[in-house]
Amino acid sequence: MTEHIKIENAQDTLTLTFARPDKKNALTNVMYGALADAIVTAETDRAARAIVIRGEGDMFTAGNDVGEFAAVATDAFQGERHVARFVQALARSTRPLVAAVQGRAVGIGTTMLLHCDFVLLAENAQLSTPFVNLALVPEAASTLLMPMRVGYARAYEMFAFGETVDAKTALELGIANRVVPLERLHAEAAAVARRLAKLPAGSLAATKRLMRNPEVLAAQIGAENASFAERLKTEEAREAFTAFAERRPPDFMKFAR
């Protein structure tokens, strides 16, 4: 186990678990680095024929650690930001990606699901994409993938308002493959991964590449990352993070356009 990421390999399945339940599995730069390394390494590991992504505790993930966002916005963060490596690893992975989601999946907790090939939601799952609420833009190629999945109108609404989508609605929209009782979630995900692991890996990889061109996704990720970095430096973003820390509603009306 790396810091807050459990890495297990058994029955031809690599299982990656967010293990920071005391912080709602909020993802840190170190966690992103560990996830990226594991997914890239799986490409050449014959014992990792499928990958399961899941979270400990009562929720999948609260998304990016907001404290780190604030640090980047104020130039207090130093070093490489591994979130870009993680997202690129997801987009380029040839292995079947299975997600098991319980409770809340916020921000990248939802957008990463668009890269997964099989998504299982517990009945209590709640998905949200509150990027605009933080004066940012969506990432992980979600500005391309979400409209393709749910249509422009619903995707815009999800991004603009950041409101929660429950498991039943997510299934109806096509974001998920299956909704299962919470107590069966991880067993179902493991069973799906084992089934995928037994299929011809080359055929699965070729099919995935035809369905989801990794170069197109990488280009969209690059465009989003550039805009995201610009937005982090804005007055609007500083107001959003300050308001979050002070537990008050942000006031964006004071900024002229």
Ligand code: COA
Contents of the next structure:
Amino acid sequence: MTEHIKIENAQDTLTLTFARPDKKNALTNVMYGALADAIVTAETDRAARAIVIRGEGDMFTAGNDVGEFAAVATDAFQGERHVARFVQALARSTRPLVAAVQGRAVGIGTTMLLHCDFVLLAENAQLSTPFVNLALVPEAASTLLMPMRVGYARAYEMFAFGETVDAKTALELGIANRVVPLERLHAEAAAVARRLAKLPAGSLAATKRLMRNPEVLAAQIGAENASFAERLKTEEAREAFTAFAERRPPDFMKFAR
Ligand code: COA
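Since the one above is the form predicted alone, can you give the form predicted together with the named molecule too?
Now the full complex is given, and it begins with the chain already shown.
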């Protein structure tokens, strides 16, 4: 458990809150571990008939902690990486997943939305997937789910340029269900979760399984993880992480291909 993930259970809903607002809710290994455990535990928790995922502060999440990316790249980080467990837990969850997004959702902050069944965006939401900017590859089965959702052309632009998609556009592209005023975001998400919690859970789970094939997603995640691990060790990625730490733009042109 970590103080950076809040876990609350009320009114048949499990609410998971990223609570590291001073670092824009950047997700650490420990946070992924707590999230994975909570989502897996919810599978057999009768009081968790729906799950809400949300963030404290002015943004949903700035994505993976870039300092931890750098530590993994240089082998400074040892031990189990929980991000894979988190992604698998999301992909395999039979519970209705509701996301409430304000401000930025960067990287995994956006790709996790593709696993959510109901996505609410505040009017100020901004989604982006700058994996290539960090010399990495997209993850969480997003290389499959994003083109399926928004079409190859748009998905390629989002991935290659890391371009930001605003709430209205995300709604039009089918990434989200609703755009609501910021002040109503969390209340609306709780209301959607309560509504879902009242539905026949077995039927909802079976419907979800028919709509999303967890085995296909797991295979894609495996392929992405292999490529991601390889990319993390490249000189391109080292340049990207160093540039982030030094608050300067990266220079990828110096590397031959
Ligand atoms: N990993 C680690 N720390 C992060 C972070 C991340 N992904 N995102 C933000 N932070 C930290 C900043 O380093 C800063 O820490 P400091 O106060 O100790 O200097 C703090 O959070 C506030 O961030 P800041 O950049 O000042 O906020 P901002 O509102 O100006 O910008 C972002 C917000 C999200 C646009 C910017 O922080 C950013 O681009 N972050 C990196 C996003 C990213 O590439 N994620 C990985 C995607 S695969």
